[in-house]
Every structure is written in structure tokens, then in C-alpha cells.
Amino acid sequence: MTGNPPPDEVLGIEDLHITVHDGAATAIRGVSLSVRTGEIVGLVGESGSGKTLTCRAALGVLPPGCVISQGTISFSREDVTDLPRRGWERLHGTGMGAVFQDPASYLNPNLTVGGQLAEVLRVKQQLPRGQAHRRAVELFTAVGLHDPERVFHQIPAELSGGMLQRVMIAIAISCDPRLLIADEATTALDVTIQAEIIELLLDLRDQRGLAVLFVSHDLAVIRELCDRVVVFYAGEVVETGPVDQIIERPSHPYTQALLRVASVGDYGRRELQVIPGQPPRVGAEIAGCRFAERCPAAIAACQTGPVDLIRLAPGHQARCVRATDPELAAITAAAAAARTPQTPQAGQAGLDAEMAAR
């Protein structure tokens, strides 16, 4: 879409389609989107709009069924859409980290973390076993765990869920990746710990110059910690552009609606819960805009056929027909205060559609 990427770019996607079920349906379409080095990139969305399979991607790691069907996927400007196990075995460690959300899940239940860790360093930068073992001591103080000796000899069950994703955290960096990528890695955290892993993530951006992709589907944590953001809606990317201008002036119908939802919801649980309706299902076939049936903007133009990407300001962009349009903010607003008292309802349903694409 950029033509050349820049020189500094770490990740780079660029019109990913996806399909499911061995084909079926079509979960990602036309997905563009780079991670430069020292940038922390936001993805937010709907459980279901296709964060997570985006993630898996560009990491090599997509389920089974699942096909990258169109597009392209770069490290380091390296292509690596095709790269074969071996050349996925060279990148992962040394090139990139990821941690997910139930870390505990993501380790296996029956050797020690410390051992999980050492493991990696062994086999990645040939550490001798006492070596490793200083290493993985000292990877565990730096991303703040207590007692790291004794937290070494555990195993992920003697572990809370803080302690487990700093663990994940540690072993994602040990080999010092130029990228990190985080899926949900907040999300099951309590808020004090949440903000102190926002801090984690932080320093070690500031220190090690690492790239990091966040996926959340919390706008008050992404605002926190990213430079730029990406909104996916029902797998399409329908605004990107750094996070200031996202925040104080979304252009967007769904974003208007997703910050609304992030201002009023409550702290604990803002699953998207205050947009009326369900997004479509996982490859359904729609003619023009994916949000039409729950836009409360939506003219006969939005359902004419596809609908682009607009440039608004540099860096910034919306996938509305009425993006530049004065009066969007306005109608969206005025159709959110008509129904502010209402029970929440719609996050269940993306939480099934996402349960489906896996």
C-alpha cells in the first residue's frame, strides 16, 4: 500500500487474507498493517474481528484449517509468508517473542518455569546448563519477579497469574527478539498488575528498542501504552492512525462507539457491550460496508459495494464512506445518548463467532 516499507520496520502486513474451516469463509480480509522498531502498535476490536488469527500469522503459528489465502507477511523486510518450519525455527526466539492471555496454558504443566526458560537458551544461543540457569535468574529479576531462584524451581501451577505472564514475558525476551507480540496479555490480569505489566512492556521498549504488537480489546490500555492503533472490525482493519488522534478525534462510527464503551463501561470487564447488534459472521459475504447494520450513520451509499480505506491526516485512515464527513461524529453521538441506559448484551455473541474461527 506504502510501496517501499521503511528501513526501520519489523513487521510488515500487507493485504492478509485469511481462510478457515479449510477454506470455508474468509476471517481476515485485506489486512495491512507494520510494526517499526522501538513502536508499540495497538490492535483492538471485538473478540472475533480477527486480532488474534492476524497474530497467529505473523507468527507462523496458525491453527489448523487456517490458510493464508492472499497477501503478505514480512520480518525485518524478510518474507516469511511461505517460510518453511525450519526457517520459522530460526525467527521465533531470536526474531520474535509472543505472550498470550492464560499464560499458564502457554507452559507446559510439568517442568519447572525456570527449566522452560533455561531450555530456550540452551537450545537458541548454546548456553552451557549452569550458564542458562544464571541467565534465566537474572532474565527473571529483570522483568521483576520476586525470589528468582525459588520461582526458577516451580512449575506454572505453584505460580499466580502475574508471576506466570512475567515468566512468559522473560522467556519471550531472553533472546533478545526485535519483536514482541501480545495477545491479550493484560486481559486476564487484575488492574494493578495489568498496569504494571503496561510499565514492564514499556521499559523494555525504552531499553532494548523492542517492537511490540498489543492486542486488546481495551481502549484504555492501549491508549496507555501504544504509539499507534489498528481497529479491526469483523476482519478488516477499519481505522488506523496514531493514538492521540484515534482517541480525541475517531472517524469511524465503530471507533466513536468502541471509545464511548471505554469511557462508561466499568472498569473490570469492558468487553464491548454498548453497541446494539451482533458483528457478522465469520465469512459472511457482504456487498458494502461490514458495520452497516449497526451503524447508526449508515446511508444507501455504505452498501453499494466495497468501501476503502480513506487517508485523513498522515498516518491516519478510515474505512468510511462518510469519514470526512462533519456530521458523523454528530449522528453516532446523538444515537448513543438515545440509548444510553441499556443492558449490555452484544459481547457474548463475538466471544461464540471467535470460538468458531479457532
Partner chain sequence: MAVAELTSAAGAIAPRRRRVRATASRIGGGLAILIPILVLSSFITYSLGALSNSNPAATILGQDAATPATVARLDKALGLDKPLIVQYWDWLTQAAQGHLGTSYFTQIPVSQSIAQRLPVDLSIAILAVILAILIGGTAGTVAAIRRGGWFDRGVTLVCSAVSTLPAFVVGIILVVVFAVAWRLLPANGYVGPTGGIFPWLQHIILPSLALSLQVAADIARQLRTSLVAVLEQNYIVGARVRGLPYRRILVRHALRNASGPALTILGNDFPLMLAGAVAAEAVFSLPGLGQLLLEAAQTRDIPVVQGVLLVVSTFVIVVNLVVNTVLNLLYRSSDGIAA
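And the form predicted on its own, for comparison with the form predicted together with its partner chain?
Lone chain follows.
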């Protein structure tokens, strides 16, 4: 991402580096991404790949010991990288909202959920008590909560996980932010409720022109919800592009491996598959590709120097020296097939085969 940002850019991250342990190690290396008005961008990758840390940087809430050592973060084309705490406090709610994986941990268990939403409206928008109550009920209706007046007077323990997540989304959008950051917002929900939350986010995007940065390890959810995808590995962006292009024609071996593990798109296997090996430790200094040790297609050039993102098509980039090699997908597929254990036949066919063998 270089040059002047587009006029509809809501969030822009450019060459972001984040150090941890008081500068002893670099956890995020050169991450660049953007989210435009009405766009949903998905971040995907293994746990510890840097997705959440990048989101926390975008929210101005990095954990203690983590600092931005290089790069910029802009909101509505204004640099907020060094925004003081009071500036971030003004921006939260009115400019950007956030929803996380476990909504119950972000709500006071002793107060009604309606009272907590009304308090946000009174503090952020200076609404009087009665008006804040009415607005809270309207927001609960907007996020699909049935009998919103009753929900207003309930405490978190009286609501299901899906209802609590809707409450959190109502709080996050209550002050009409331009950006919503959803970090694993559907992970703890069953598939039916997950589908409802996805539909809700799509409706909010369409109705409000909301820009959404959505973090998930579930590529099926990413495919259903997102317009573009950013694939993280060991603190770097290894591939980025339109969701259909990434799912149907992945160009980085790590993305290809993720798709096989998830059985998404053309990788319809049902056998258990894993990506062999482990990601490098946080802050490990590696001369070449950070995925090379786990990659079946690695060659000498992968380990001899830095690997840059290569432009493959408009909006599609991959950090791989073999990204344009037509044999790459076949090599990684063959390696995965060789690792996959042969499973016994299922159902009646399996029973028939067993009886015949006897």
C-alpha cells in the first residue's frame, strides 16, 4: 500500500512494525493494509500470527511492553499513530467500535445490558436519561434482539451467547462509528448463531456504509463475509487480495495449507490434515521466508534473503519467490496428500468390505 490513500479509506496501516518486551523482539513486521467505506476486510492466520496485535494497534490499545517502532496508522486519512490517550478516548465509539470473542467478559455482570448501553450514549452523545433509554431500545431492535424492552432490563447472565454478542454490536455501533473491528466475534458461537451474526454484520455494512476489519481463523466465515482477505504468518502479511481470488487461486504455500486444513473451496477433503512444524517464535530473526522451514516447496532462494510481496494481479500480492511458478500448487498438494493418513471406508460400504475380508 503506497502513494496517496483513496478518498473513501477509513483505516490505513502502512509498514507497521511493533516491538515487544520493551523493544527486545519485533512481533509485527512491515504490515500494510487498508479498509474502505462499506468494505469488510478479513484477517486470517494461526494463533500468534499478529492479527489481534495489529487490531489493537489500530484501536490504540496495545498491551504494556508493546510499542509501534515504525510505520503509520491513519483513520479517515488522518495520522493517529502518536495520538495521545485522550485523543483515542474521543475516537473510540464515535469513530471506531470493537467487538471481541467473549462478550460476557466485556460487560458488567451486575448491571443490566440496557443500562450499560444507555450509559455509553449518555457519556458519548450527552443524551438525557429518557432519550438514551429509547435509543438503546432502538439499537437492540436494529441488531435483531427480540423483545428489546425486556432485554434492556436483563443482566448478562440472563442472555445467551448470541444475544450477548448482539448487545456488544449494539454498543459498538451506538455512536455511529465509521469503522468496526471484530476480533473473533463469531468464534465461540454455534453455527446457526454464527450465521445470524454474519448476516447482521452484512446488513450493518449495507445500511450504514460501515467499514469492518474482521479477524477469524475460520476461512469459511471469511469467504461468506469478507470482500478482501489479508493472510498473516509469523507477524507478516504473506498474501492479500479479493476473497474469491484467495480462496480459489491461493498463491502462497501457507494460504494453500490453510485452505486444505479448513476444507474450504476446492479442497473438499474430510481427512484430518495439519500443517507440519511450528511457526517461529515471536521476534525470531530469520534471513529469508519465515514459512520456509514448514514449506514443501522451499528452495535455496527462500532462505538467502528478505522476501517481498509480489504483485500477481490488481489487488493480489503474495510474499513468495515461487508465487508465479505454475507447479507450486501441485507440489504443495502432493506433499499434503503424502502426509494424509488413509482413513477406513465409512458407513455400510466399510462394513461390507470388512465382512468380505473375513
